[in-house]
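For reference, the chain that follows is the form predicted alone, supplied as structure tokens.
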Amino acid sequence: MTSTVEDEARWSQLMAAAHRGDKRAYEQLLRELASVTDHYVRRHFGALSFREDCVQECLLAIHKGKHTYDPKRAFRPWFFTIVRNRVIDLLRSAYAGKEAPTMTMDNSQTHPDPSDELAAGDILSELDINQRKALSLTKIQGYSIAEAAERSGITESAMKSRVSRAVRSVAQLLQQDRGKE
């Protein structure tokens, strides 16, 4: 395994080569960043199939924003800022009901309770049980707000509030985690 300093130097060199038109360097960079992004999403959100869509969306955002990278600056902060912002955007889109990847169970693993799956990610494990359950019912199990509210024995308005607070909490936790990467 390579160190953060080695990754930083290699990624910076690969991006500089990509800016000069080196397609192989760019492909190598995207392969490495895909792996790191997958690890980041898995660590923070658990083993959800949503992570595959999220990784692809992050790579697309990196591709679209590669012209904004300044080789005189550190690569990792630029990279993780894009990843964090894209994950937050995807969570907000999913909450707002816009077309976004659905958070579903990863079929490569079996888990008896989807809320256990949510607890596997360190960010989501920091949510209170009601917020975690609201995300599990609406975003993982796919219940409507009305169905999730009925299953939880609360009003639709209360369920909407829980989901909204959960998404905001995840965004705040990701922002707090910003300096750790």
Contents of the next structure:
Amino acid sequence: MTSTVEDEARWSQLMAAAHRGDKRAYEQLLRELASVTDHYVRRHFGALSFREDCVQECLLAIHKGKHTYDPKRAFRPWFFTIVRNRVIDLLRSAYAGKEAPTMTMDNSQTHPDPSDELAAGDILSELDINQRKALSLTKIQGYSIAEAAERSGITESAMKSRVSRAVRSVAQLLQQDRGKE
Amino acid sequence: MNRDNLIQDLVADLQPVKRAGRIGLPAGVWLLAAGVYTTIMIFVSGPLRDDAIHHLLDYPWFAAETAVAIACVCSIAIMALRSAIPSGTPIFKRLVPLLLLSALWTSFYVVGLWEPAHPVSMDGNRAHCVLQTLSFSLPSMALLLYYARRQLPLWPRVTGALAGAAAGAIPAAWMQFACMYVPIHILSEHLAPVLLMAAVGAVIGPFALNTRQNVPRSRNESVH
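If the structure you just shared is the form predicted alone, then what does the corresponding form predicted together with the partner chain look like?
To see the whole picture, the full complex is given below, headed by that same chain.
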């Protein structure tokens, strides 16, 4: 296990090499960042398969925005800003009904209730039970807002509001978590 | 597509990068292009106020007001591009100096309601200065959004709003010389359109800066 300082220096060097066109360095960097992103999402959101969407979205964003990284600056803030943004973007875009990600349970994990999976992530465990359930129904189990509202015995607008508040809460919690990255 | 395949695709797509993380060049090009374009449009649409340029020497507060306006234009444009580069500092914290500078620019005219920096004059009155400020801004905003899109805009509403404000601030600053000098008129007819352009930018930003459409593989398929 390498330290944060070593990671920082190595990633910065690898990205600088990638800027020069070094494909081996770039591949090593992407593999390491994929692994870190995977761990980040698992830690915050539990062992759900939507983390693979997050990982791939982050890799795509890093690739598209690699020229925005200045090797004279720290790598981790640049990288984790992209990761946080993409995670929230993925949750929000699913809520808005555009490019809804496939958020099925991870096949390698066997848990009876997606809510338990959500609770396994430290960020989501901090949400109140209603927000967590709203996220579980709409983001994990794939119910529409109308179906989720019916199952919860509330109106559609109330469910929309809960999901929206839950996504905002997740965004705030991820922001507060910046120091631990 | 699985992760390994994606990484292979991205590695295969790698191109060397020049001037990584620098926004000086696009900012400079934009300021030059938007400045020249707006100047041409200002002169084509009507004359400057008589002796307006000379008044920079005659009235120090008017010169200071103009200097702050130019600083504001440059700062907003640079911030629009910076906001499209991921950074560890929260975006709203990064905007604080800019908001203070913009407040300073506005405060000249608010104070000017009682103590104008320049003698109040109806000379140079333009019939459609609001429309001119708005219409002259649109091409500049489009160009700045184009440059921002080439970065990685993670907060497209903020970047769009800044692009709109920067584009609107150039003709607003020119109106110091091209339209009548009456502080209430400047606030309502020259600076208010800057806010309107910022609102327009915030609305179109998420569409114009949709970075997810510009990735090196087909995103029609699921990432799985």
